[in-house]
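So this first bit is one chain, no partners, the form predicted on its own, shown in structure tokens.
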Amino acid sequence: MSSTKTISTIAFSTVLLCTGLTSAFAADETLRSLAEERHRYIGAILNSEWFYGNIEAEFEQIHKTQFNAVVAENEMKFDATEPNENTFSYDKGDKMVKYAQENGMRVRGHALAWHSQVPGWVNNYSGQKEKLLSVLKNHIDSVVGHWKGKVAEWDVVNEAVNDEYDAGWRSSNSVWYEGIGPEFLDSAFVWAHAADPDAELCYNDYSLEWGLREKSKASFVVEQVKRWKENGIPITCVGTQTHIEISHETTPQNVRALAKALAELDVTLNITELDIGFPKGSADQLGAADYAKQGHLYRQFMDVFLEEPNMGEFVIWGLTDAHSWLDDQQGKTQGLLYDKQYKPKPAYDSIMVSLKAHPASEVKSPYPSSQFNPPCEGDGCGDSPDAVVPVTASKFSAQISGRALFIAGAKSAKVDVFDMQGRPVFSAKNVKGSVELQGIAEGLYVVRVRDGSASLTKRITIR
């Protein structure tokens, strides 16, 4: 492996300022660090096992280490949020949204109409229009209801255009599509509007990536938008799901060509349950020279995802090879950023080469700002709210050691401390050596110290 760096070194030493987001380490930075500087998402699913606890504890460890984006693997789908008839069963979407909320993670949630894991009793209505509409609209209210706030994307449809040459809308094996009629896609994407309407609403599918020829999916799935936006439609984004091989070394500029087509639709264009795998059986065979390849080819996804104003999210579709469905769903293997050894690979470390070599300044986000910052207050606020305000250094430090905040260096102090979507959670004031954070959860969190002029701003992590 080309890193054996492990995340119990990594330590937060990230520097906020007032109204930007500066990095002020070098062997510490992550990718989530990085991500956040440039005013992006990325991030990887929760794997079924993390919801029943069957999971090695570096999991969540690296998890919320290295990425700022959550989306369950299976515990959002329709099987699983209602199982039975009108019996909505939340307990795993709520154990993520805790997660997310508690360490300053954004949430996607996936998905509300799906051909596949449709639980039976759906099927019982088959050919049913009336009854489907309803079966329909119930569960979206009711989920996206239940998540108003805290989910703030959804995947409203899924997976919906068929999968031969000529592309066309899937009219077979999709109770959706066979009792209703295409109509359920526009009726979906309103309902869930109504249910949140600050959400953000995403197409989401797979083989986008193979370009916008003519009689594509990725043309069709254009072509849509530009009718569901004609006709008030309230879609924000399609998802690229982009599962591929290593060898499919053309789809990086594809997926440019589609974000740069949805950008003149004022559409963002996310990079949704990204892998790419090698051959399955390969495993034993693959050398220094296959991992580089691949890393290769997972950094010029973030160089496009970077170079395009209207991409916000990367979402890697696993963390680590020890638990992906590559093997056992996919005939591929050895597809994600971690080996099973969780070490990273060299497909991490060309990731971070990129974000590296896209400075925060030149890097263009379809978010404000403000979803990365914590508030602005005192001297240099409300005149740009994109600068970046130099930070005069501090005379006094401040270290976290389980709920105590150690000042040093300083004769009193305020202190402030920020969730990562910048509210308020703790506040002290003529603070002299120390103070226990109280009443805070465990996770990320933004620490702001102040003593007269002087202002030290940093990320800490409470346990």
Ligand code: 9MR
The other form holds:
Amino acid sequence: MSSTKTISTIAFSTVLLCTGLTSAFAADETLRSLAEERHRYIGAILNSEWFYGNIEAEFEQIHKTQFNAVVAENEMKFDATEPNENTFSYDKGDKMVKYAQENGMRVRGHALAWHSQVPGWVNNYSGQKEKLLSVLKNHIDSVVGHWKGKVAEWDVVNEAVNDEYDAGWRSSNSVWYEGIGPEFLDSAFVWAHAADPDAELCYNDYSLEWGLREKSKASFVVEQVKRWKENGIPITCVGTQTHIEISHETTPQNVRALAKALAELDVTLNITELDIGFPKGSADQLGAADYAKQGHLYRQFMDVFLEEPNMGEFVIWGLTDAHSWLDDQQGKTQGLLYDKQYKPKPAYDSIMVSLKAHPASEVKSPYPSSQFNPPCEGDGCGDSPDAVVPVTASKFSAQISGRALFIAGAKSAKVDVFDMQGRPVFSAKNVKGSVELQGIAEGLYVVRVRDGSASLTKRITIR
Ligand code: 9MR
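Please supply the corresponding structure for the form predicted in complex with the ligand (the preceding block corresponds to the form predicted on its own).
Expanding to the full complex; the earlier chain stays at the top.
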């Protein structure tokens, strides 16, 4: 048994003890392990309380055992990262990125251009197009640049469509739209791509799960994605937030239809903020049948997610009903996978069942398999076929310039490059400082740098 397996099993056993989980699943089967076998990401936000060390110990233990993707509830937003003009605050986001690296998790960055959670100083420039363009560009250059290679995917634009029956851009109460016009969206994608060419770039919104009808929000977004793709705007994904209620029974199939429409455009669809709430105040009256119904709806989303090849991430907007924006800000409650005592609800079991009902051999993934289990040799790497969590601590960074790979922070590194099917195409030992990646065709690859027990894996583009 590898050391990673041991660590994960201990971690999960701790979770079992802490939560009293008595589920029928094997001890080393978690949402995360099943998603990873299927080359998919399952995530939950880190609630703001986590960032301030103000959350129960079970939270983190469950979070890193059950999920392989992570998003900050508020801490990477504009008001958090640039509270004063050109003064950036990265501490909280850095804390999350370190946590993700230590636990082998994918980071979603949320969110760059959004009309909400914009600091007051930006609003002082209302209506000043040139100034707002430079403010937005500087923000995107700085924030995306700061986490280049560490944030796998950004919500570049969030919630830019209005709530009208006849959907269009949100033209009021948006400092960006009112000051710049719709070109703020196109520009944001271009700037984000320039700041990190390897990052996936998403348009993210709510109510997309209401379906593709004439003039609906989802149809409007598909039209815009088509236009962006035709014009070379570097969008790679759409996020459907999917904050729904227990009565919204048709929404999973609407998400399926949206995934299919986006597949035509070669764009991934991610579920980015799922929660399925009951009416506020109903908690005391809810019984087994209600929670079973909630589980059934969660399961349908997971079924759709696993059956549509262009879906990659299934992210839930919270972990436990003890900490959820639904109770604080919405007329809803009890929408997550764990109850207030951190006990898994039927919703947890039903998405486990869905994962197990979709064998890994039948689930397609938009991501290269090397992202999940890059081939490896040597001590402590891949010696157990059922290792659960690759726990590696990255002490260093790697940057590509042309064909030169520069490595900082490693004494003597082993460098391996794999193509997007996971086949080795280059290998060098004892690398100090930099190495020329000779003999590889131009394109997208995965590079793995190892020094002792530390390891870094990232995507690179050879031009
Ligand atoms: O969960 C977030 C909550 O703590 C904040 O107060 C709120 C402020 O806008 O934002 C919540 O997160 C939102 C996300 O950033 C975008 N989609 C809707 C989410 C729930 O409101």
